[in-house]
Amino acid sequence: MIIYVMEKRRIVSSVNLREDRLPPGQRWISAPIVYDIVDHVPQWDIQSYRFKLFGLVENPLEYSYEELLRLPSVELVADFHCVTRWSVKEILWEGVQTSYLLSLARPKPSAKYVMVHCLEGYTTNLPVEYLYEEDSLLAYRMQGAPIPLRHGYPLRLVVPKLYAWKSAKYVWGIELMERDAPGFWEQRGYNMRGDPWKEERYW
């Protein structure tokens, strides 16, 4: 899998993470399918909308979606693997990289895992060391567009390295925690991890 990460205001080198861009027990196809927790996905109102990064840091951030958007953002082209057995090819997303919001923040040394929190209720669960990978961003545009509603408008998190419920939509905050707890699918057997080469499905 390759992922070329370009910054709006200096070149990143795009990255050879795998040769093996296809997981095992994938199969390739055109557009990402749509899942949602909810029937009906509201339209969000945008005004009182406010992103925070809080828990273990010395520096809890909240934004308001407009000073998101002022915000240091990169391009990302990446693959997105779904863990019902399809993926699909070079996404480009827009955003502002996990990294730099969590210098920013400054997590203390007991943080180790991270929450996400989302506008529908979903939550789901990783390391925290997958946002500090290169790849990792909070998207608010998909495909040159911004992201439609319901592949995750406002915020999306994006962690290329992980399955798709992993990537969550309708994003409101990021929790760093001292010890892993699982999220909504976690609680319902799906992998605490997700890593799609290995093949971590469910428990």
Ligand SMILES: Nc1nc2c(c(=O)[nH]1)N[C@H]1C(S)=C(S)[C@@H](COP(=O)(O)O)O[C@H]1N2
Contents of the next structure:
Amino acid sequence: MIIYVMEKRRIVSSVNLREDRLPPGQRWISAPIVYDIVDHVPQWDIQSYRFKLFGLVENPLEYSYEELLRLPSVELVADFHCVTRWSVKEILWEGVQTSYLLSLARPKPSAKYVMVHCLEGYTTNLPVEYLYEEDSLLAYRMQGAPIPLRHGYPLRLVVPKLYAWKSAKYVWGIELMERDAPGFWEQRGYNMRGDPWKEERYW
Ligand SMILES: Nc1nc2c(c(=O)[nH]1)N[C@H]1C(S)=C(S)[C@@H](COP(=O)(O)O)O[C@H]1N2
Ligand SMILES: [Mo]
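Given the form predicted alone, state the structure of the form predicted together with this ligand.
Every component of the complex follows; first up is the chain already shown.
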């Protein structure tokens, strides 16, 4: 009998292969520090949870958590850079590529920016191009286990090419927009794009 073991496709983020892998002004630490805009993160009700991709798309998407887990997924290894000057090497994520979801939703030509919506009220904005990057994921596993609540359960956006505040935890929605609009930290002076190699930290 021949047994085939199907390995999940593993992507190493291209930013890990850069010669200037550690962005300017950053230092390596061993594990991500948890940051939240709320003191207490509730245990979300997964039965009523729905993920939505909406706004300027031909085909809005809506999935229960079970449906999300059945979509084609990949593993991703990527460094993680917080604007407060710490970086963590090679975090292993698993989830659905945002490029795949966009291919299902078919953005209208006018869709240029994205607002990410989170269950506790956090938001963050970014140019839509970043969701077409191969290493941008909606992750539901981290370091080989279901993603812990403090790191974003049920679903976390991971965008390795931008500072970590764009990697939103507890995501319920991705909204495609024509015009850029500031999210939670962007309203408080953080950069509208946030490329760590260009040190786009604030304003
Ligand atoms: N929903 C949500 N996502 C968030 C945040 C937040 O407060 N709420 N903080 C951001 C910031 S500033 C950073 S550095 C990272 C930290 O990720 P961690 O808490 O998993 O270590 O999450 C980002 N995503
Ligand atoms: Mo951060």
